[in-house]
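Starting off, we have a lone chain in the form predicted alone, written out as structure tokens.
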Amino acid sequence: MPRYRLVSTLACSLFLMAGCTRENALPEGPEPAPPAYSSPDLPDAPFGYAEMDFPESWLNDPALALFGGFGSDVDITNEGATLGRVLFHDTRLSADNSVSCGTCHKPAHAFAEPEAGSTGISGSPLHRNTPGLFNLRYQRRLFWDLRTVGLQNQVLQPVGHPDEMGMDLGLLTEKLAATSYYPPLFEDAFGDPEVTLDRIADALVQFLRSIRSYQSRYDAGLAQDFANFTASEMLGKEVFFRGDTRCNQCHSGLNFFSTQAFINGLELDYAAAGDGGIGDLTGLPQDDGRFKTVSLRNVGLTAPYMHDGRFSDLRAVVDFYSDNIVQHPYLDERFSDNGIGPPGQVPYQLALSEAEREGLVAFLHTLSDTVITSHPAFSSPF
């Protein structure tokens, strides 16, 4: 039997009033329903998550390895991993025990929201999309503003945002300490049961790690010259990597992504559109409207697209890069016509053809990993 199993508790009420007559007392019916509290269901022998790595194509490629490891000290272990996992599942880390750190980053959507915001305890819809997590080994800076530096640094703040999980984290360790299943959990993954804050990030980061992303349709026609495209891929692919697009300048390498933050012309002023991005924390003018360069990975399972998730499928995106980006006056360079010199340049205007946008949509999803939406190992034990 497995160590952990779903267990139910029944709960009774007991009305002893003195003197209590037919007249007086309770109508009788049916006793309403307990509510049914789970512990994890985890197999005999944790996941392998320890052995989880990335292909070596990965682990030497140069521009990767000036960003893996970045930001965060921690060794995946296996025990260590499958706390995480019931962590990052688990409803009772937020204050009213209805949100987990996966109901907004769902893993059938790799691990991000299929609504414009996420929806916390507050029962308001939040401002900002909920990216996608994988591959975080490569991202040392994190949120959309890039505000937070290391995982272990980022994990817990969803989980005391008065708007998210809005958990008292003074609180936390106390709680989960109660349970009958996180004690034992602590103790396989340290060594000893206590509960600690340290240990809860610790735990969250290991998981977290572990979800990498390199199983595509794309990685499988980079070991076959992309045999395995359609036509409409192929030129896809074509339209992507080629010199006007300038795709690849924002999105590049394997992981398709970049550590920097840009502005790309979704509006002439983001502050007044209601969300200035780093230009909220700095005041500059020249970051109003910077946020966080995303991964392009597994991008035709994440939609809404952009950090307000504006945008519901990727065909508007490829038609607002092609035509519609907007004049701003520190627009990134590489949205010029030219592509080099001083940002605020006029936008370029691409006026790709029907082909072309429709190819970029498919190529797009090939980058489109099911492993990781499917893997036991990182679905909810509950």
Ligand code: HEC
Given for the second form:
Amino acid sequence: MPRYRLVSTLACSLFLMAGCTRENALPEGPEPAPPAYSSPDLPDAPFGYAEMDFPESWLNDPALALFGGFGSDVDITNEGATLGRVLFHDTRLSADNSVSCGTCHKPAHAFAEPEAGSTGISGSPLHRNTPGLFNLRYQRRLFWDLRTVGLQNQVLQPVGHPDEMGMDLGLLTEKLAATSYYPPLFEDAFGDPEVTLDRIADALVQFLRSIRSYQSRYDAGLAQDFANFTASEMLGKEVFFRGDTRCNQCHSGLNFFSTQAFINGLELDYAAAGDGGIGDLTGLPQDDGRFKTVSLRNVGLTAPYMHDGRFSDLRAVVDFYSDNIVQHPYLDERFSDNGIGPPGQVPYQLALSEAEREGLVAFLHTLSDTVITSHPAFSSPF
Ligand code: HEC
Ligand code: HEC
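Moving on from the form predicted alone, please list the structure of the form predicted together with the named molecule.
Now the complete complex, all chains and molecules, led by this one.
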């Protein structure tokens, strides 16, 4: 506000001095306060989240059909997923309006974090690597140690977590109800403007489940006998599916994952190294270092790698699998020379050639899907 207006306002209103004219008096009432937050920029018609479903090959895959369920099977509507998109990218879900889900789960990195040890509201780094988020319909159990069943039961946890978003869940509904753009979005999604925790969770699940990743160069290759692949990518594909490496025995099927957790030989004693994974929950030695077998889709976008982000690039991961698997007492038997028998055997030495290593890295990059990283339906509307 220019100084002279301030002076004349004070003079006129406090002292009712003669000589105050209509011209230098301010309009009635206080000046409108600048908005404390910005509103999302949404398209007039919602994006077609409900229509962007997986192709038939996925929907008819009996292996994939076994997964999902347990609270994750909400129906996706375009309005519900739109609300979920706003909630996901909105820093107002955190106690001090500084952190959103998208702060750590970045769209450009397939909703992962490009550094190990994401920091949320408290500033203390999280001890686990932020995973990518896509194809969650098939992830019945969430987190690196599979500790939560059902996406519906997961999505509010980071909001309340003191290191992530630090929001008192008891205050969240009131805060959102008082945020101008939410009541209409809840009305569009659920038929009336009421804000409830169940509805917040439901909308977040709808948005997350709509992030479907099946449009990589690998998928294009499936339809044309991989005529689109370079020689190096072809070699890498062969190594990946080859009997001795057994990569696809754990990272399997169209989603290159397993819903089971395995011990892949990063440490002799994971608990002593700082994170025992499922072993920290069960206290059983055969679970020490058992971690979720994450999907390798989009792995070219989600560095760093493993539950603690210890490997900064895919070449380091490939070198690890080739030469450096540690003989943990319960190491998965697929890492032994014959691939069968009891766990804990001496790990194989693949000793991959330079061309095979480069090929494997090149092949893993063909699993990147730039639709989910660039489509405005998934990006921040703020
Ligand atoms: C401060 C960073 C941070 C924020 C903010 C954050 N996350 Fe996460 N997220 C993580 C980390 C780290 C993990 C892995 C934790 C673990 O496995 O123990 C994770 C795991 C997840 C998973 C499990 C994925 C899987 O495949 O198992 C989902 C789903 C998820 N987050 C959704 C969300 C949602 C929804 C929000 C916002 C409400 C959110 N996250 C906010 C860091 C964050
Ligand atoms: C016995 C099952 C198993 C086999 C075989 C296996 N993996 Fe894994 N893979 C895992 C598990 C479990 C993790 C997560 C481990 C952790 O974070 O502690 C993982 C993690 C990864 C990651 C990191 C993913 C991320 O987002 O952080 C990559 C890349 C990977 N594996 C590639 C491969 C390749 C290439 C092969 C073959 C050379 C292979 N894997 C063989 C179970 C397996």
